[in-house]
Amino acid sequence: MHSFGYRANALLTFAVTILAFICAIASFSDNFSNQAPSAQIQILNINWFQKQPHGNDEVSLTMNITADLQSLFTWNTKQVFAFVAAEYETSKNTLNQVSLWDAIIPEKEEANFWIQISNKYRFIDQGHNLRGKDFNLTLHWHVMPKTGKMFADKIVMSGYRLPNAYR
């Protein structure tokens, strides 16, 4: 006969195998959800646009952020991390990203929102490259599932421009 330890090991191995299989199926089922998030960002005001004493440009913006990320939530979604980034090009870098705002959205009911906010994080360029610069505002999101791999996506909104002179 088999000992108690051998039987317990066999039962535990079987249970963990079944659990892993169920988690894999749960993660795979997220591929069939219909996701259609939407967002709009409007710049209401440029609060200040200045050159710092050590030469870097700094901008403060007031924005309206409207987003509906409810379609990202499925039965397997734990939370969604969303952030708005300003993206622009300079002669040194083809892509500069500066995070302006972020939030953790724990529930589907909180994923349809409208907020008016000044940038939560400082919009600073390392240098004096922002005068008259065209830039995009991009809403990024990372979906954190209960089981399976995280995925990320974004909505790029273009057509924004900074002033030619400091204020």
The other form holds:
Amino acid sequence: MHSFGYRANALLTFAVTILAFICAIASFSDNFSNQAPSAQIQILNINWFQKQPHGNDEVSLTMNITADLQSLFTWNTKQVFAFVAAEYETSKNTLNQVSLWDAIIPEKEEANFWIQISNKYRFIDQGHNLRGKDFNLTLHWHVMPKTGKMFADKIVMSGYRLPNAYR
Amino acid sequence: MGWIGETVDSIKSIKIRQLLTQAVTLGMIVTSALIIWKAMMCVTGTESPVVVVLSGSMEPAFQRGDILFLRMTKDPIRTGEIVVFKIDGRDIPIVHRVIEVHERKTTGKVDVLTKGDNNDVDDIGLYADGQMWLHRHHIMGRAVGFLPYVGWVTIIMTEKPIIKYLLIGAMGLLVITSKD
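Got the form predicted on its own; could you also share the form predicted together with the partner chain?
And the full complex, kicking off with our chain again.
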């Protein structure tokens, strides 16, 4: 019972168990952080709005995105992944969500930002339902921890509308 | 002739009962590991409750060698979720984020488009020929938690199988030669 092998085995098992326990506690502590993020999105311009050769509508727009996500960062946060998605309903689909822009925020200092940008990903419908369409813009965030459970949530901003005719 | 007598003596001295006890103990250890694995499959609702990240397409969040805990519920698939999916005809599961969702009113079926955070383009190039969307049956689970670095053990054992054989051989030897 006192050989090197047994001692090394006991030490290793204990070390791994303690490490797992610490990771679990670090993750659990994330539940106690107060999160109060805020965001605003303004559509500055509809750059163009066309029907593609295959029949699907496509829009290009320029947005002004302001957000303060600093309160999402805890000591166990590795990065926050933020993205903006357009949500709307059509006659065929109850829900369409199209991601327009995303960013990786690695540090708390960079989480209070203002950016003016045209959509990073193409906003293409399944069909040609977008004329005069009301849609929501949601800012989602995904908090990725150094260890443990990931958290995600969103802010929904409604009241946006696409033009009634192609441009 | 003396050494034959010695060999026979040493074979007789192996206590059958002790050997059987060791075999049963080994069997119990293996089956309880299997029970735990199957129980995790039931609790999380997916065939593979834990996966190892193999590529760098989700960096800097997930590096190669991290492990992800998966869960699959009946909740609808929405953008932003990190999902693990398999393409028809390919074995390797891919862990990427959903960037587009179109859910049909009549059937409730979804068309899903995914993209790795660190990739410049979406995953259309990864899907099967002619496939434009993923559907629910391709998706094995959502990532809900993660642990860094732990998956390297699996990666090393898969890429250099000799280490796997060495480890199992050493463990087998330890079990046989341990005196209690």
